[in-house]
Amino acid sequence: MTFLLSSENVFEYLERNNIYTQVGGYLGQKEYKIALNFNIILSLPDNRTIIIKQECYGADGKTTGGFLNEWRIQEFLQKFPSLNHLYAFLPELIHFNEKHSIIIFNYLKEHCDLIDFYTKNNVFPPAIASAIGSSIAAFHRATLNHQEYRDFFSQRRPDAPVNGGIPYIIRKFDRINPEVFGQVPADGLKFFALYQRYESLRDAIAELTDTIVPYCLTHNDLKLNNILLHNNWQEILEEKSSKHSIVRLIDWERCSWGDPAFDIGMLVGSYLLLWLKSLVVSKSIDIEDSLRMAVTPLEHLQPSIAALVSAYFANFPEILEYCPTFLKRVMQFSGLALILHIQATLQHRKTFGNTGICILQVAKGLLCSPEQFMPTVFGSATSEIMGLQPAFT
């Protein structure tokens, strides 16, 4: 039998599960707001706030079990105390109900969405990107080639979702057939028509995804909107002895044992989208002119992208010995991230216009000519980043 949380029964649920003892005592009257996907935010009398999420049920009365991975991360750190330092980069989970796919976190009121910080202020301090690179490196380095950790994430129920990490959906559309016509909107067919013209692009994606070798814990959905930034990040950074992290990595629903280059590539792609989505596009404007007229110039983002990768290498230098072509793969995965963004846009907004064409062109360059696109991505820091990286093979 399905059970659906609502504003009417959420208080009863919290009390029945003794959650109120974990979040500060008697709940009393609360203010709440309901968002999509059964997200409920409750303000507590002790000035604390919790966020309650319940996954939607499908037509078959089941959920996809996406919250299971959110819980598995917490369970993972509980089982291996030597990894406790990673808690500083995670959301604060206080309750998980697998049967009804309900999960509850402490709502981090002192944090904001990083994407909101960037878009509202239109400033991109490299120190923030550096903190992100260090945080991701902490997870990758701590779990690198650790068989016991890998075994933990491979132990799943037979009916639990298996998140392979790297989406393979693009490979399904190498050829247009009647099935595709029924799955994509008209603008989607425009995208696939362009995509099919670039045999080199399809080959690059196939080679990239076919050479994946999972060897550490990966998030697999590291976009800027899945990162929280502390409101007092500047003060925290000034306190050299502070053990607080200025960023939190949230939404671990797709995590798996995977390829670390995919995590960094997804983030680089997310930064590039700040530039590409700000383009001034028109049929009367050449793509080259559109790129130069961006509301958020790429030059404003390049220092942050360079800081992200430099901090990652500084905190995880072993990766360059283990994978000599790591940076090349990062560039290619950033191109794949752009194509995945196009697909998501087609799925939700059903549109593929001039901006999408520009994004596809940049994605093609990153996937097919990663070394040549380094100056585009890193700007003046290209030589410094390349100096850290072994020669491409």
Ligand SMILES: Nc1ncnc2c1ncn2[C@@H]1O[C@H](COP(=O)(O)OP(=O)(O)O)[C@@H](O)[C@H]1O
Given for the second form:
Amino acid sequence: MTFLLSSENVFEYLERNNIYTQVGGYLGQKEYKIALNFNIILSLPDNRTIIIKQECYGADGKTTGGFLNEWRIQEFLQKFPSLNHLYAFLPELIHFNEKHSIIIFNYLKEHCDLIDFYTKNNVFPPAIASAIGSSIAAFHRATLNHQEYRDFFSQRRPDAPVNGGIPYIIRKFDRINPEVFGQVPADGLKFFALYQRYESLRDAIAELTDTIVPYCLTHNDLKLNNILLHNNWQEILEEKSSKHSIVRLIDWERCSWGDPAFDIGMLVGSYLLLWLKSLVVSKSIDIEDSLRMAVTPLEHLQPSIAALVSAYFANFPEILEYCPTFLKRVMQFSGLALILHIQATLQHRKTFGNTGICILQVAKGLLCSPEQFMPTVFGSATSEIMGLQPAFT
Ligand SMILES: Nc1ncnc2c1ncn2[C@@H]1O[C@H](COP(=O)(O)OP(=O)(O)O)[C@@H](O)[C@H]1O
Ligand SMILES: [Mg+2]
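Output block for the form predicted together with the ligand, input the form predicted on its own:
What follows is the entire complex, opening with the chain shown before.
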């Protein structure tokens, strides 16, 4: 893989693009701390830290333009000042180089990755999930059915990559076929064989994706590892008057005009994966024991999932009337998120073991019997959540 910027030339690049002038001149390479490989993190002398994201070059010397959408969302807010309030939830852009596919953000030092916070502490304060629910509701609500905004996202440059939106994700998903698993014969085919057997699952996915009607701006990759949490989140929440959001939604590479239920479904799926990935599954352990031994029991996550959805509805009440089947779609999209996770694991790690089978079962339940699966997802808050949108189907 070839990248344009490395520790050798990154300083020169920053200087050439006037990113240094803001910090008082070139101070020499030694003064800067570099981390990661293709995402470069640099500590600058004025106490700022920046993160440089860059794409690798293909054999033809071209990138796929994967950051165009990250730039697009920033451009969108610049174009429509009435949406300024949404900046509070985004990373802070410093520089974008379309030709070489390089994007630079202010590195938010006072934040940590939400997924790291969860895995390190294994605690799930519902207040954090509420903040996520209200943040994404702010985007969906502010853009709901707005023709001008829709036009903005519909205008694609002819050479722009088709990497945004749910149709793109579904297309990727459609590529589940035996050839894909040519490289991963054993595990890939095991998954494919099971997936083929579940006709109801394939029908449910087809119905869900055929009924997608895009009507607001969506992130489309809203997993817990694309959310940053402020280190002082508790203090910020205690200050009732604080205007600060405790979370930032990052990695907008796939944003588009889309179906908001997909964003909430992805999040719900991401919480469920914390539980599913913590299960100890094997042929010699029965399911009851397996559930009992989960490092992250489902009951610890349910209050957060319920808080996420309640905060979303509280901040975007219009959605309840606008899309009467919203909750059902959220449940189903969370199942789709689990299948997309299996697919990604197969592609990157080439495995589909007992945990994969377990995840597929839960995905099937969510997609084929969303109503019956509500108690699994929301626990004791089920009736309260269902009461928010009585027209489930
Ligand atoms: N503005 C930022 N401030 C702090 N950390 C960031 C910021 N942007 C990205 N990161 C870190 O870098 C990781 C990768 O960035 P992300 O935008 O999600 O790109 P990708 O997942 O496509 O590599 C994030 O998970 C997070 O840990
Ligand atoms: Mg990411």
